[in-house]
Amino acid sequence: MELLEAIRRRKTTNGPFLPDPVAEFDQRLLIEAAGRAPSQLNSQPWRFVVIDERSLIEQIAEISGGSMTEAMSNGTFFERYKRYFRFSQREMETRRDGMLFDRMPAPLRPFTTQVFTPRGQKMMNALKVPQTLGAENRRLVSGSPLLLAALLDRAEYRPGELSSFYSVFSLGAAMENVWLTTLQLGMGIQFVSFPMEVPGQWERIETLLDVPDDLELMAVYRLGYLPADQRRPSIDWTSHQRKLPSQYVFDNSCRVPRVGWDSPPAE
């Protein structure tokens, strides 16, 4: 696969994976790709935990699903990220960012526009929407044959110091390498983020993984092979749109948008 094609096709997998274990050869390729990322002074601050033990995956899935239910029930998730929620294709086309909720069960569709109001939150809780979302999240994580935990060496990750920025930047590059490599291997990947949204839940995962004091757990991802027929889950969102270059590129000054680049370059 050509690099540019992989970059253009890169996406997050919202649906289920095949139950097949991820071959050790493929796991090693993913880690090699991560290790090829750039880092300040070749410090290579990243560390990874490859998780394929079924009981451990189940425990992390339980934490993730429960965290999603709690964050959705108390409204903190919607309040924190409401600027990124889109409920119409027209809004998505105009803004070209955020997440389009175009797939919702019929009983929930009338309440999408009220999701950010106290009344809407009460309706969703009464309909047990947070429980439905949490259960779906738990199933997706539990059904993943592989999890990958990404950590940073605290010798480099020192919040408040410049080295901290360098190390986070490097880990981002390492994970983008992993993300692009999954396309070559017929795999998908998704960030398991909800345990970070609820106080105390991230620490539970750190305990499960025996994270020592000299490492910082930064992220957990679920990975697996993609089925030929990739069916979307019952509650899902899409994010195919990207901002146009004129919306985020400037010409010699932050006050002058770059124009003429909104169309893809000719081959």
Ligand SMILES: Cc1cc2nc3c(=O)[nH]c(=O)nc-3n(C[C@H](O)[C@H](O)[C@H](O)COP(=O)(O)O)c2cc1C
Given for the second form:
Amino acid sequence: MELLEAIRRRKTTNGPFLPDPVAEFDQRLLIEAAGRAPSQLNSQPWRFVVIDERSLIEQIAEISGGSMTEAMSNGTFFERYKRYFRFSQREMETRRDGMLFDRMPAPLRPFTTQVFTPRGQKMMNALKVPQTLGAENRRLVSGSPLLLAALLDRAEYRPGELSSFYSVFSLGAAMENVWLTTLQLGMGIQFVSFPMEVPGQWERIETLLDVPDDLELMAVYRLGYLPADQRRPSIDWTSHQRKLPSQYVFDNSCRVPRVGWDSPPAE
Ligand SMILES: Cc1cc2nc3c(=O)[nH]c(=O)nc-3n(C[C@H](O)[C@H](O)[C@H](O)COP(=O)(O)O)c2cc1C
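After the form predicted alone, can we look at the form predicted in complex with the ligand?
Time for the whole complex; same chain goes first.
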């Protein structure tokens, strides 16, 4: 696959993967791609835990689903992230960022405008939306043949110091390499970050992975091969929309937006 095509097609997989184990050859390619990323002074601050043990995957799935239910039912998730939620194509096209909830069970649709009010939260809790979503998330994670934990060496990741920014930046580059390589391999990938949203849950994953004091667990992903027909969860979003270059590029000065680049360049 051409690199540019892969960049354009890259997306988050919200649905299930095939249960097939990820071939060791493919796992090694993903890790090689990660390790080829740039890093400050070639420090290579990233570390990875490849997780394919069933019981471990299931325990992490339970933590993930439970965290999602908790963050959604106590309101912290919606409060924290409400500015990224879109409920109509029109809103998405105007804002060009955030997540468009384009798949929603019919009984819930009338309530989307109230989702961020105390009444809306009560309604969602009464309809057990957080439980439904948490159970679905648990199934998605436990049905994944592979999880990948991304860590940083604490000798490089020193919060409050410049090195912390450099190492996070480097890990981001490594993960983008992994992400792009999944396309070549017919795989998908999704962040598992709800356990970070709920106090105590990330630490449970650190314990399961025996993370030592000199490493910091930064992210967990689920990966697998993509089925031919990709089923969507009952509540689902798309976030393929992107801002126009004139919204994020400036011309020599931050006061001057770059105009004329909003349609793709002619090949
Ligand atoms: C730091 C970070 C955390 C993220 N956390 C989650 C997550 O918890 N669950 C999820 O499905 N996607 C997560 N994502 C993926 C973004 O939602 C996604 O990249 C964005 O909406 C654009 O969609 P796309 O990847 O399909 O292009 C995360 C991405 C980043 C960079």
